[in-house]
Amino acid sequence: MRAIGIVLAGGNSNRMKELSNRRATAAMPMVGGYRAIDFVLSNMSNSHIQKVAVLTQYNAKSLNSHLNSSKWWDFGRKQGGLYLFTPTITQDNGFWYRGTADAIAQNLEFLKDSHEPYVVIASGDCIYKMDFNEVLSYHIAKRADITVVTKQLGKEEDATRFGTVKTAADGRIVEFEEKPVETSETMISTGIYVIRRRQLIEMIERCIEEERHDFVKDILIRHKNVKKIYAYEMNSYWSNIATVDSYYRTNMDFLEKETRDYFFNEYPNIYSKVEDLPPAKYNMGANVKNSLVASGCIINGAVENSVLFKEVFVGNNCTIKNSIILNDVYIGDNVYIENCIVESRGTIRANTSYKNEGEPIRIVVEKNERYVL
């Protein structure tokens, strides 16, 4: 593909609450054995983008560890590859990334040293499958300056979390409002953009001169009446996981066979870093219904409508319902958990109960001693 990729993965979402205390949103575990960033990297690999830069900043340790090799997504090894960029203090700059445009600006040499004519920019905290070649073909056919991938939300979904878009009959964006207080619009930007590389460099250099730092506000919205900015509407599954509720709901979506088949049983595939773990073990007394159980788990109790990540231990006579248990959690005997998210590497003491009957979803963070005499 005649494009390079840029993944914006440095942000922190306060709406993730305790879940973002130790990791970036793009590094959030997903669907048992994946990370959120795996989906955009897989989409770029499947679209034959060989050169991808990931811009990280907030709590980047786990994300950088996950991305320690490009082989899992099969990016180009002789030409191209996977590049990680974190903020660096230099002679000319002593700032962290002050926004999405500033993140690109601080790594502008990556764009200048590349030769591909186009750039695909995407966020690292969205779950979807997409062929970026189709977006690029649309971009070229429209002779657009910038193409924004959009999604029509259902009426029950909160559009104020995103940038709302209004288009003309030919698909050109005529209105763009970033995270409005109130809106009746249901078409939103998914945070995926296609732009010519040279044009992006020019726009970023202008932002640097004018001390502007945000890609949406200072490039898209500012130029919507000057540049030809078109919308490419996505009609397949898409979800942003940057809130506790959306993270919980997205994982629960994968309990539906239709969603699982779309992502994991239909070409192209979703890839992730592979760990050498034994298969899940179900001992006598285990009773598992409509759940996703990852490698390394040992189940002794009842699990229903839940997602269990890697190396979870469920003790005897336990009941887990409608919950997400993150990596390496030990659950003692006679524990009841319902409508909760249990943070990774936690230890749930025996004979305890965690139940949430209302909103928002309860996050359980227990750092008890796991091994006692």
Given for the second form:
Amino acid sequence: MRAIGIVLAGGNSNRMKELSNRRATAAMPMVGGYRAIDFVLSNMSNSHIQKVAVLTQYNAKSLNSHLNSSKWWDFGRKQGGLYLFTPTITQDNGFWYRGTADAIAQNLEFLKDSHEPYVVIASGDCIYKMDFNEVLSYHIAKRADITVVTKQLGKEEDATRFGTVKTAADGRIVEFEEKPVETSETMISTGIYVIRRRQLIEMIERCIEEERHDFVKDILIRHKNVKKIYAYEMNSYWSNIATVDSYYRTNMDFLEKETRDYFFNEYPNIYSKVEDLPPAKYNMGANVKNSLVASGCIINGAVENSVLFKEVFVGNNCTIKNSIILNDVYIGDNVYIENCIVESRGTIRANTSYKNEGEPIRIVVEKNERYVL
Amino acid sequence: MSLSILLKKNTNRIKYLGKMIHFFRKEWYNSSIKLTRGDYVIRKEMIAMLLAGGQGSRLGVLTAQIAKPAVAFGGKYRIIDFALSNCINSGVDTVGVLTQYQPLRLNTHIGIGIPWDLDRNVGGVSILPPYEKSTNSQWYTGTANAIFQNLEYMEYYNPEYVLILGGDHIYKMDYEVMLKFHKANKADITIATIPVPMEEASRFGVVITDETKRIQEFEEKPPKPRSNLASMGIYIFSWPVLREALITLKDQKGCDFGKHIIPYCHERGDRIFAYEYNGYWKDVGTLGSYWESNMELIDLIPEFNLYEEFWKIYTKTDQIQPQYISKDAVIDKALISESAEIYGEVYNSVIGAGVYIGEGAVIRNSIIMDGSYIGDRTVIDKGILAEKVKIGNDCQIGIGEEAENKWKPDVYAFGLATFGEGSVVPGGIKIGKNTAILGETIPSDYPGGMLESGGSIIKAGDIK
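Could the form predicted in complex with its partner chain be given as well, to go with the form predicted on its own?
So here's everything in the complex, that chain up top.
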């Protein structure tokens, strides 16, 4: 591959509510055994991008420990590798990353030292499968300066949390609005960009001079009339998980066979850090319906339309409905949980009940003492 | 010596979690590298030699294409994982795996040892197949002969002790504790033993010890056992002792530890001690014991617990996605591995990774290994299905009265229906008990759509 990768994984979102207290959005556990960033890293690895930088800032503890070895995504090579860049104080800079462009600017050496002609920039909080080579071919065929991967949202979906895009017939972007208050547009930017490396360096250097810090506002929108910025529309599954609602919905999408087959049973694979957990164990009284169960779980109760992440313990006579139980949660006996997301490493006391009362999805954070096990 | 004192000080000072210290200390303990005359001379305190070349013919069609240590166990594991995990958990980071029979699957499973953290700069795991020599070439003719043929490997690491292991038991054991016992007794050889019920002792090789645990006598399958300490086939040798014995007995035909090396050492008066191990230890040598020990994992609190944080068992995992349990599925007492898709009913069974169980299918008391496919409405009772077996719709397996297997009555017993790797059974077939199937079968292989109890159909592999 003739590109290097940059994954923007520094952000958190207040729309993730309590879930973002614990970790950056890119480190959110996904679909039982994964974390959100696995999807973009696997896409890059599968597209033969060998050198990838992950830019982190907000609460990167989970993310760092997840990325403590690059071998799971096959980046542990002599050529290239996986680079983690957190903000550091240097001779001429004492700031945190003040925006996406600033994050790249502070690591400009990485770009300058590389020899690959192109750069693929993507965010760490989107769930999709993509061959970046196809975007790159499109980029080259269009003689574009920047290619933005776009996605047509359904009518019912909220486009205002994304950048909306309007294209000419040939695919060139003529209008670009970042997080508009109201919009009738349904075509949005997925935050995946392909750009020539030297072009990017040039643009970033200009941003540094002018003290501008945001990639979308200060590069894409400002250049849309002078540079050829093209849209590459993707038609396959794509979901950004940066709100509680979309996080919940994306996980639940995997209860559909179609989604599972697309991500897991079709080439290429999605990789993740392997933890050596035993198979899930179903004891007497377990009654599991239409659910995803990760390894290391021990189930004694009823589970319906739910996703159980790794090492969840479900006590006797429990009922769990339409819920997401994150890693290593212990649920005591006779517990009722409906329409909830239970934060990881929680302990739910026996004989308690959690329902979404009013809110669409309730987030449960329980730090009780764990008596058993 | 100075290193261990230094580490002792550090462990006192730094209040890590107990477990962390355990591993940290062991790690350094064993990878000591000595400096002499400007060259780094590698010196490992103890290395392990893992015998994984056996076929395990009593596992029948399960080992038709793969060596016994590579047979799947407990859903996602393979039998060799237990010995390899014990090694790394005991701080033994140099392991030679001796392969001979059908090693392909074993080789791909072990690779460079990443799952067990045995990918090391110095040491790690090495696969040791028999090789051609300038003067003669031979297969491994016996356990000790196999070790002798890899004398160079051991000399390279120049260990103080050599641990000899088999790759076909299910257990968790700290070899370092055994090594301490070996050192404390100033032993030449230490044999791991396990107490067995006196009435079963006649099935094992037992040792008779004095009060200091020094072995006085050996008895192989004694009709009237005088001791219930059975040898587990795990030995620690002081390296010079092992080296000398192997070289002396190098011309012995089929040189074997139990039959030749140990008696030889015993005769010349070496200090041989019995280390008593008290824990779960299971030989999965027959289909019956293999089935049984899988079923034991399903118990509410199994004697052999895979769910403990301490002493983890590692394995190579390709599939990591969660399993899916459909809205019509029923699961009662089962172990189910990653990426399985269950649409039918599963009772009291062990299901491997990526297994598909169709709608209306009913699986009872069975072991289904990685990647197998069970068609809709198929009913299986007491079946052992190796990897990538495909059973069509509407089959009934494990039905009817028991009858002795006509081909190999001693192998295919216990009322089990056993399917070798990659076997295919077309739809609508009925299969009885004590049966064996290997290869792609077609409807005409089943007169009247039925394989009676005790029947076998072998259409693949070079199984005798």
